[in-house]
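Just one chain follows, in the form predicted on its own, and it is written as structure tokens.
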Amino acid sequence: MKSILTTILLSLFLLAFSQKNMTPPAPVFPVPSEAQLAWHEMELNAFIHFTTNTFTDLEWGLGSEKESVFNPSGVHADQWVSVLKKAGFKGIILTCKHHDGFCLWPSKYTEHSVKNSPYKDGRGDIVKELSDECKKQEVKFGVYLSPWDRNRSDYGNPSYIEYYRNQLKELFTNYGSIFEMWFDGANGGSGYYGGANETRNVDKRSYYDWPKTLDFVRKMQPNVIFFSDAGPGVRWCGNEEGHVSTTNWNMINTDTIYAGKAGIETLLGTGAEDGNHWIPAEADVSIRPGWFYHEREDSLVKTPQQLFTIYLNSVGRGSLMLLNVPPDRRGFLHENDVKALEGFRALLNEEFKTDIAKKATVKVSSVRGNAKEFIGANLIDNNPDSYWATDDKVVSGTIELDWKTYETVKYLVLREYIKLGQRVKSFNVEVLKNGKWEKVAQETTIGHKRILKFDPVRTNKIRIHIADSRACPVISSVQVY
């Protein structure tokens, strides 16, 4: 009898010890950096396109525009930041120089800048005005500096790269902390080029010597995120409509991808399950048909519902939504744009007002080592650093939410604990309807956040079945609205 009791006590002790010391899942590489994790959490960022194009009614300036063309009646950066912050945007990226080469700061390396414009009699500095306002209102500030310059006579020559880096040094040493540097694949073509009026093409892969250029910037601000078609911080989503693929891996192989390479749009939208670098997608889109303000588009501003749909197809698929809102010739965000942003925020607040998952009972198919650190209740504890996990060899599992009363369900929001890598390859969702389980979603990836919208249904049970995963699933939260 004593030996049996001793065996039972020893077993209980060993079980308690193993539970207390259960190791967390090993990371599945690649994993995001701290800067990338912070970027994921931002979810909503804004773009500001503002230059001579605002006054010439062009989208791409030719580079021949006179500095006197740039003549806003004012630049109301305080309004820009205030409106965008109230709408929920966490960062603002300014087009400090577009393809036309006109600089919104008084660069000492060119005369084609705001210093030779009528704005503030040549004493204006819009980069400073916006960066100061962002700091004041606690919104992050980012910069876009076009690699292509249709004004520079030496574009296409080695000396232009020195010019480009000199301007990066001005921006990254004179305007405080910059969270993101944005550049795109529009490089080379027809232009003014100091009066040459010709077409110049460059080798987009090698001309800028991007590794050296980006390392140059990192030495000034180590935590900056770099956006381009292929990153290396975040990647383009493959379109300018504000959506990523329903399958959206945060990983991608960079060996054969570079800014401006043709034919990679689909890959950029989906990412790659076997990707060797963590480079998540950023979904850029404009609130208007164009990227710069045009009076003829005042009636064509996207509606709050259109913006909400873009949100679901970008943030709701694990991406970040980068919305361009261009100032008008008065230097204000136009009233129609402001109204749309206010309506968008109201929609977000209404649709995601009450998380009913918090009052559900959570049941899971298994728990990693039967340890408390990984139980199903972690899914609804509002702690971003806790999660539900299974044992290492278990790459599928089920989460069930039960309510005491029937609830109307419209949205399901899932998050993976991406600090340990992106894992889930496929999953489905069922609701109990009229006593029978009914499938309402069949999906692939989750990532930072996955929002599923379905027709409103009255139910008291939801079941999420993870069918396959790259390693044991590690789910941070489940929310239901």
The other form holds:
Amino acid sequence: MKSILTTILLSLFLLAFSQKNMTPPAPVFPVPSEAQLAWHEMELNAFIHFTTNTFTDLEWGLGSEKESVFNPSGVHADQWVSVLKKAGFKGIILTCKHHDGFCLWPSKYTEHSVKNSPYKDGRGDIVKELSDECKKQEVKFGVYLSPWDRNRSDYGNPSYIEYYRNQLKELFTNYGSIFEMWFDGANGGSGYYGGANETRNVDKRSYYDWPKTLDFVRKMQPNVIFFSDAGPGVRWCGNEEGHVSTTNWNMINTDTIYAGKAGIETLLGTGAEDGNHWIPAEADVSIRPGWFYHEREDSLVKTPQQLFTIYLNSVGRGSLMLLNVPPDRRGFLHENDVKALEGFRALLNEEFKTDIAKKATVKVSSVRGNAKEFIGANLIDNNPDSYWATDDKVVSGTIELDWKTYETVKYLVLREYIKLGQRVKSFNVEVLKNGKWEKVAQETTIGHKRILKFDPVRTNKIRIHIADSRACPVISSVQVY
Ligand code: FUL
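For comparison with the form predicted on its own, provide the form predicted together with beta-L-fucopyranose (FUL).
Below, the chain from earlier opens the complete complex, with every other chain and molecule after it.
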């Protein structure tokens, strides 16, 4: 009887003990919102730059262009979406209004729009055509509405802000769900301004009254992600070449930055380990030298290899690649751009074809509470919701993958479980070569995804050593190609 009682007590004690250790790691703040998590998962988004510039061969229209210059022989939004979707892009952001102020939808607040152009005899609405097509082909739709408007006579006055908000209302109530809203930091300077032809500079910090404008939009669509230099949804990465820093924190201190502030490019690329808000970097880049279509750039379309390098330097550093592919005057994505995108997709498929981590034996230095919820095998189980974690006080650790035979290793892909915050500060990678461990990488952050490319190496063991972390490391996956 006594021994039964002892057994029961012991079991209860063990149960309580193991329950305690099964507790998942507490989040390290700040953490991403649901909408930001969904944004991270997209990885590849496309930009469409299309306006009067496509026909005047400019990059920044003055705002004085006649509506009649906007004259595409067609608008083949079905082709834009199908080409981009096939290449793996999950969302498309359209320049509904660029700096020239010309609107691709028939806004009732201005005459400077498609409604006064020859396109469909003024009955066209390109925002509708593209958003409908996105819905049909299940690609997310986003909008770019330039805060700077070189056409408006009242740009610089309070009434322009009301105009801008009225336009946001049109976009956010008439075209279905919008996943991202792009607020370009470029604003203020010379322009037509309703015939004034002068230079106008606004106080970028206060003129737009962003908090109020964003609240206004959130009331219409609460899940929208706001892009601007400084967020608050996602931040600019500090350059337009499609790369973020190798150290890339998803956090940044919002009290030190604002949209349009000069000299913050480096900070935007790295983020800040002690940042008080989760505002990940988005890497915007064009497939051509310019953002708008120019025939003279037909031979300058980036090659699949260049696009792949951009992918490694953006997505592969925990960021998102926002690639601009501008339609031409026929309203098509040009054949050269389509070919480059097909080549890019083929390269991605080829380089990341077989994940050899799946057939490896995983050894880890320690497991949180020795609980099966947090074991090393979770790293290769293809389940984004499972992860390997250590005990709270353990902020370093090792993951080793062993294969039965020699393999050629070219890429290592790591992911942190960012729902609980970004943690890893420093790690290195070694491979076993001729019986000796050889260091092939010394790196800092991981984040949503980190892809390391090596000179192909033959090995049967790879070891990832996390040297330091803001709290116990929480790693959701390891892939090897
Ligand atoms: C910049 C703009 O000035 C370019 O024309 C383009 O729209 C790019 C995405 O953002 O700031």
